[in-house]
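Given next, in structure tokens, is a single chain: the form predicted alone.
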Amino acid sequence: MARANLLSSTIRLLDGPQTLGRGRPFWTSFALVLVLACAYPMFADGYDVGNNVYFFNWVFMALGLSLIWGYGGTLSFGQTAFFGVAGYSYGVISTNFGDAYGLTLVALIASVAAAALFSAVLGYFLFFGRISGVFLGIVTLSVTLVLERFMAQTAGPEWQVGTARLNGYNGMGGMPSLTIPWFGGDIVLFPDVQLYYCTLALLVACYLGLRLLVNSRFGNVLVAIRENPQRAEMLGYDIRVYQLVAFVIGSALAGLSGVLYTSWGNYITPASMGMTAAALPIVWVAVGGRSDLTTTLIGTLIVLGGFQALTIHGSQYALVVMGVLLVLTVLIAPRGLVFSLGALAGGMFRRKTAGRE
């Protein structure tokens, strides 16, 4: 009888009100996607499954900043920051102590608690000093900024925290893939069919979890919090902690954003933190609908597959399209141009339903 009760309680957050796509057509296409998905190393070549290693890594990082933005209203610029700290804590970590016994697990799971307890006390500081608006995001750009132009100048031989050298703008290279211990030896995940089905699986596992988390009755406060602050205040939250707690869990997706990636490539640089690179979050998340984790999710693919290819046909015009993109977004679908889509079409559907019956 709990077995089941607990089986109906989680049917029921998954498909809550504050996660577009619900039902038996939603979660079959959930399943045919997901099928296809894992069939799709047989097809591919290597090259081309590592790439898709490199998107997924950076979804986390989108979902965690839909979290905090989409659901919370809070417009954090510094997920590049946590990104950073936890891909430099992995390089650290692995670096000296090595890859056996899956000590890369442990570097990992290390990093992204350095990266979550950075963002717990720095939102202290924010959220607890009534910091909100343009003025928090100023401030979280400001962190970013400042430890991107420290690292870039921890190039000389002081800068050394064991036999790990930070090597200044040049970044770190040379850490050890993640690995897997297991039995006659561990599983090394290099950046290919082993790595991309461990992404996957952390995928489709956070964003499971985060729809449980945004339609439980946390992410219902959450969503109250952004409508109206100082009515959720008035009805008796303190809506310090639930932004506190929502920011700290979008940073240690963020966090774990920079692990996968360092693993991936084995280096990491200061520019994973610089301007650039803390704005294309922002542009991921309003186009594909930042106050939703499914059209978060595809509209980051969509939008990292572009700037990719713009990357390597039209270096010189891939930011201008990412900028134009998200101005065109907040003048047509400020709701996001995926969201705005697949509610037309969800709104198509169910006339043509209501039509039939």
Given for the second form:
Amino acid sequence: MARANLLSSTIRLLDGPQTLGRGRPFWTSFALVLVLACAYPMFADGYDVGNNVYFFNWVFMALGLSLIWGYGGTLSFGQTAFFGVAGYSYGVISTNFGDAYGLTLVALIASVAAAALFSAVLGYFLFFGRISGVFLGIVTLSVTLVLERFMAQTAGPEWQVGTARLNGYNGMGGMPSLTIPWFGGDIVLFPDVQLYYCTLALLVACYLGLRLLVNSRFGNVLVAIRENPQRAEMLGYDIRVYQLVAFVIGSALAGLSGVLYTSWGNYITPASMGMTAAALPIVWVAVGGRSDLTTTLIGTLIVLGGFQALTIHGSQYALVVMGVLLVLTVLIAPRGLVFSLGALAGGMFRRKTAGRE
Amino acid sequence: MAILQTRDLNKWFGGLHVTGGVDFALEDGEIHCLIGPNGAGKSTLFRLFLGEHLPTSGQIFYQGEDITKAKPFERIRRGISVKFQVPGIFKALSVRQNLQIALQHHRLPEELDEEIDRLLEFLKLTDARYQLAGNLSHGQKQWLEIGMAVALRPRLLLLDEPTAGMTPDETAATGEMVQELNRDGVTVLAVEHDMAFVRQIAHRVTVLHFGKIFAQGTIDEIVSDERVAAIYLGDAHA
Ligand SMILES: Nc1ncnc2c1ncn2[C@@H]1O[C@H](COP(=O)(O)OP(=O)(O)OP(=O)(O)O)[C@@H](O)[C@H]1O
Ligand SMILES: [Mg+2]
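Alternate state requested, the form predicted in complex with the partner chain (shown: the form predicted alone):
Now the full complex is given, and it begins with the chain already shown.
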């Protein structure tokens, strides 16, 4: 009985009002996409599959930004700062401790925790200091750029943590890939099919977990703060705490992206925190539709794919295209292109079914 | 006993003295109306009570405790609740979600749904429950915001122009609701321009003029006070 209750309330949270995709049609498509995603490695070359994990790596950061910005109403330019903190932490820890006994997984957890802790300290001063709006954007961007500058000047041999050289602007390399201890011998997650499935599973877990979160009581208050912080406070909520928690969760997801990216390519550079890098998550999330997890996810994958295609085909204008895309989104569909299309399709579907009844 | 009391409360906005040495006592269990011409400082006084503005000088006591420096959400948790002059509802969320957010803090999860439905019924918003709050009529928005304020089960309810933009029927219903809440022990302080409404609900009336308490008494005493009539001359609401 109690278990049935738990199940029904979980389903309710998964399917709640703060997420655009709802009901049977949505979950059917969701299952279909998941099946396709699972089947994909069977029809593709392992090398390509491993390379394409790259796209998944970024989505965690985008979902985190959707939580902070789209749901919480706080535009943070700091996602790549936490990406970098976690990425470098992973590099330092895993280089020093190696990849035996599942130690890379410990490094993963410790690195994400480092990003979360850093964001908690920064967020505390921001939210409890009542810094908001454009100033919060400026402060978070500054932190990102300071970190980039700092890491860029670590070229000298004195910048060494244990056995890990930070290596300045050239970036840090040679850290081990994530490794799962297994009975018949460790599974090393090289960019290959195994890494693909692991990252996919992690992505689905994060996506569903965030759906639960945004439709929970916490999520209700978070969107209330986005809509009208004063009113939310006048309902008795300490809005600073809610904003801080959302900021830490979103930043930790950026940290997870950082670790996955670093482990995937065995490489991280200060440029991953630079101006361009810091602006890109904003583009992905805004173009998709920041106020919804699903549109953020779809938008991020589409924009990343498009960006990749442009760069591969030798266009030097990929970044310009990104800029234009952002401007167009803001002008034509301020809530996001995927979001607007989704709302349109949803409306049409509802009208169709309504006509049938 | 006074549930809310101020001592020599002052608020300056730059060179503007918006609250001028107010000594005000709100008795526990009364319905008190605050009237005064536009710009008299009524809403500012509310914001001082709520902690949204901090006074330049003076003190505020709630149930005998000094709350002058308390944060707004702390005051709300102690039992103060407010309906703002401009409805502060969550426009992009559904009516139901608006009420849920107001209610969830004070209710167990298992009674929440039932409670939301009751409140929807009470506010006559059941049919509009899945509409976005921003698409409601002005009167309905007022209702919703009053509903959210009431949902907190306050001991002290502050209403800033609750009936503005309402039809006469809605106004009368609001009056009845306020009286019913009051019978259940809620103290009410309402800013109102509609004198018929004030007459319907108020036990006592305070007139605010240029940020100072100008007169205080029953509605009959206030209406027959020539000085009060004088400050309202030329004011459309008189
Ligand atoms: N934040 C502020 N900064 C500067 N001046 C302010 C501020 N808030 C209010 N005022 C000024 O204080 C005075 C009183 O405003 P208040 O809103 O309290 O009046 P009110 O009695 O509620 O008027 P109304 O009946 O029009 O609602 C006005 O002259 C207003 O312009
Ligand atoms: Mg006012």
